[in-house]
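Just one chain is shown here, as structure tokens, and it is the form predicted on its own.
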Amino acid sequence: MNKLLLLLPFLFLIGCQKNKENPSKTNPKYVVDAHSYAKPNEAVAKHLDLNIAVNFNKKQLSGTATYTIDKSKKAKEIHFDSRNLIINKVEVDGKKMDFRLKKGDAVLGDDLIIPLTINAKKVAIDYQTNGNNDALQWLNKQQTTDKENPFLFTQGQAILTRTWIPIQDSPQIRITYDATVKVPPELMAVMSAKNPKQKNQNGVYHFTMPQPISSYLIALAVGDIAYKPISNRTGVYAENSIVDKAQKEFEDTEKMVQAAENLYGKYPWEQYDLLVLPPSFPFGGMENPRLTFVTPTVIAGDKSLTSLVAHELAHSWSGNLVTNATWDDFWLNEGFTVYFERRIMESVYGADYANMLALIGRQDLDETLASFKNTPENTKLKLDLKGKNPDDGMTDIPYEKGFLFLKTIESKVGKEKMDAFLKKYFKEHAFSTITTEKFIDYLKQNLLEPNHIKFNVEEWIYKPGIPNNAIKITSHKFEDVMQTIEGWKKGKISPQEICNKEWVIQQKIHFIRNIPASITLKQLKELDNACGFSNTKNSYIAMVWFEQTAKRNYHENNIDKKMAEFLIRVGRRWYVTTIYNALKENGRLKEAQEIYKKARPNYHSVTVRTVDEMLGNKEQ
């Protein structure tokens, strides 16, 4: 027994030494990600050197992705995600190696397995795209704004970066990168990195991203674009014909950055620029670090839709700086960002403005909740997306229920303590990823327990629906809208009087979305004639107006032609799916399908997938 006692410290030290050599065996840094073949606890990429050429004639990217890796001593191979890529050859530390491309499924793609030597440091993958790469949208010159040169952009979220770069495509794996991109000399390349401000003569551009980011945030765009500064750290890229207009529209960007810094600390990415893409871009915006990609549909001429910029800017902290570990934790990106966005808008434009945004968001949330009445599990914040496309989780739930969760906590602790908590959260988790479970622990230890707050955290996150203690947000400006609607119903207010009201865009949206079912087609035409909704240049108003007219079978003022033109021209997924769904639900599916046949070639694959499913389209 005495001998055994003497041996125990020695055995303990041996055990510690073993764990030190391979800590992933007892305390893995990375969690299992159902949407990636990577095994980062065994071998993980830390830096990417990308060298590619862009060929518009072949619609092809080709080149080499070279990774600096970190591996455990026992790791004999490294796994990368690859979907619809042609892998030409692989080298490890300069030596050609055999590799396996293990076939997977249509969503995840293939498992690229590369053998490693015991001291492997560099893995180089020579590859090319095959023309069926969902992240890439190749636009001919007629699909651009200026209609003079072609355009290319990428969209990596959620797991599409693997369709243009062989990569460990999990959000928990953060890497730095350098890139060299060769493009036609008449065009300019920009990335989610340090960017050029003007074209060069040889069409070769060099980029560096010194901060580690998740793979879905690696982004590339190539086109005939120009740059206009807003401040010494903000500016706008856009096609030549709209760059001045875009600069004017987004001139408050620097104010938004300052407002964000006042809330949650110094902007961590040095530069914040916007790139206005052609109308086919499938989202309102994409928060690629240093360079937000943005739809031209937010250029309204009056800054009325620039809350989208606040949203993408907020992602510089929530999402880019602190990132969801897996797509099951997506609400950690988006719920925080919506909360942060509205705090920015409150700071720049006032509390009334922020409250109107929140109420419109609540309406969107209620519609989404109703659509999931038969699948309530889809209304949980923490999702289980194993076996599904992670895009299926990108509904209003993570955005608006996530916001409501944080806003309700704010109502319990006060803004001052909430702001201090979030500022600390972003600072302590900077350039890292986090799971829902780790966040819950952090929330309780750093906000709820110190302030003696009892809160139903688990119900909000793991249960369907909206808990009863959700905060109720009000707006006297929306109350004015509802009183106006009542007056119109009773014939006390004329359509012209409605149109003469000095409402901001959110009030107009609220009005259109709440037009009573009792309003006749004749009254709708009178309203249209007075306000000119069928001819609006504001894309958000156009979307909600077309939704209303589709539901009510309103065919006046050439509305059906204008609706079709809008659907063919605009590829923003939220807008087009709203209108197609209104047509479908009102017995106009065939009409929707006919429009979609013409529109589909103009849409990005992200939009195509959603609309194909909605309209029962079989085209591949």
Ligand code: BES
Contents of the next structure:
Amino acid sequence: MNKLLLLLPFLFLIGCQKNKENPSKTNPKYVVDAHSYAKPNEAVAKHLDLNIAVNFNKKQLSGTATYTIDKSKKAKEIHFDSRNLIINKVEVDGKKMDFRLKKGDAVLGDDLIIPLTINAKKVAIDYQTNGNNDALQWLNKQQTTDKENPFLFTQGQAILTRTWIPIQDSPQIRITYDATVKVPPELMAVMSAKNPKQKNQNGVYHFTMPQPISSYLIALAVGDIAYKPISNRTGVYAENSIVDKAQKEFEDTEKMVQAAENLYGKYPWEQYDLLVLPPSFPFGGMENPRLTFVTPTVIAGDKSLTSLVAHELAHSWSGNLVTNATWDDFWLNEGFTVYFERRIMESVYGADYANMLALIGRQDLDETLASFKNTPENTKLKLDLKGKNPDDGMTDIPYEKGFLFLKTIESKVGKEKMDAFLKKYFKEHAFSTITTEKFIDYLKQNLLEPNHIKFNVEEWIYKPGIPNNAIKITSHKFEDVMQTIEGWKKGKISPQEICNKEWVIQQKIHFIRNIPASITLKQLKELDNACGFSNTKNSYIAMVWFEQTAKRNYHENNIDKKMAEFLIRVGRRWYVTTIYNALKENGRLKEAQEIYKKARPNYHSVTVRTVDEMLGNKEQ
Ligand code: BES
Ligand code: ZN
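Having gone through the form predicted on its own, I am curious about the other one (the form predicted in complex with the ligand); can you provide its structure?
Up next: the whole complex, starting with the chain shown before.
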């Protein structure tokens, strides 16, 4: 005890020393983010108390966002991001305060500037949405699976949270939150937080997210949904008619969580649930903490598309626990997640499976590289998205080039060292954000230098294209596919024999994507009749088949009608843009536009924006 007391002054001195070395003036905590008006080095939100009502008739959210803030002594105001929000009233520590909504641009929205008193602690913003809020998709009954009740969901990434909450919308600013959400009593609300498992009578739901997260990860969904557990910490929410099917489809989720934990440490968010959304959901999945949002198109009946769950789960570490500081560093989220996803898949389903995923990814990457041959700057890992919509950075480059970078390093150092490094990286950066530059330093100091490895890190990250030392991805499962294609071309193997092969989905996908140009329409029809591709229930096969048939002007078996139906029902951006693009590239733009006219009202704003651009739609 006495000895400890003697030590105290020294400890105090060490503490001061540290502060001196790292004054926030010379070394600001937050870097410049071109996509946010917040000035977090001056005044930053730490906790959000959200109290909102959801009005389906008016398609409006209204309520109060109350922030607990941290400010420097000098700060005279605090800045929030806000886009298409009506700000009714602002209070600072309970006193009404005049605010300014400084007009910004169409992508960033406005700068909400609130003057602060010297010791200001709480800022309460009374607001409502204005009906044109890109994060939100309000679905009528007909647009849901059960067709009995309306549905609402939010999509925050990259900078859409500011369209439903006035917020400091930069990924490097982490906040905890509590929320109270009032919804019609026949519906249930869930968030990226501790969630209810049942509906309640009054339609008022309370949420807490005790761990600090970035604004893009705040999410809300409201609908007639039910919950089914998978294990004591995993489960699934879905509309009533599909919840059992979803539970079955995703029954390996607990195994995946365990595989992930064995690789890179304890699951950091306690609960891992999935929410199956209506088919207009614009992504395959979105990694909202504790509650991944997924498209219903992954429910194939045979678990064949569940690598998507591994992907979103992996984000619980790469993305949600350790977060890209700005959208220019997006590859740190997605490249690591693709690497981690494939490690989980390898551990649960074997190396062959993971290799097939990697080779499909490599083919995607090559197509993307080819499409950027006139704009090579888009193929850098570290992006420069200043003045652009950060959504434009969401190409295969951060995902697949990022994966290839890590896989190539792994091949140099070996899996064991790679895993020890990644585990340490997640542990030491938990609940914080990281820039590309900081990551490069960390990689050199903790992996490359100690192992005396020379590696062209800068070339990989700052230069376009793929460096020469990229490892070659191979899969012997795909060799059989390529040989089969050769045999078919030469007439040595019949369509029926092809369909009888016991291939897994990735092999089928690889087969369809590599059908050679020399195959005639007659042969394509024989194949279709034998394998039934035009009637497939598997959304991934449907998508690549429609891509091929669109390119080749194949019109048999009612394919055009089926393709149009698919495009109208499904709003998953990757799927629909692949098909529209195939039509467009093949001189069928008019047809694509005709279908899109009918489909557009079903799509979420992020899909609308991309397809508008692709098909030259000006109408809003
Ligand atoms: N976080 C992304 C989705 C995203 C990225 C939304 C950028 C908005 C802006 C998610 O984890 C993702 O990558 N989804 C992929 C699936 C995955 C298996 C590659 C998708 O939706 O296609
Ligand atoms: Zn992802």
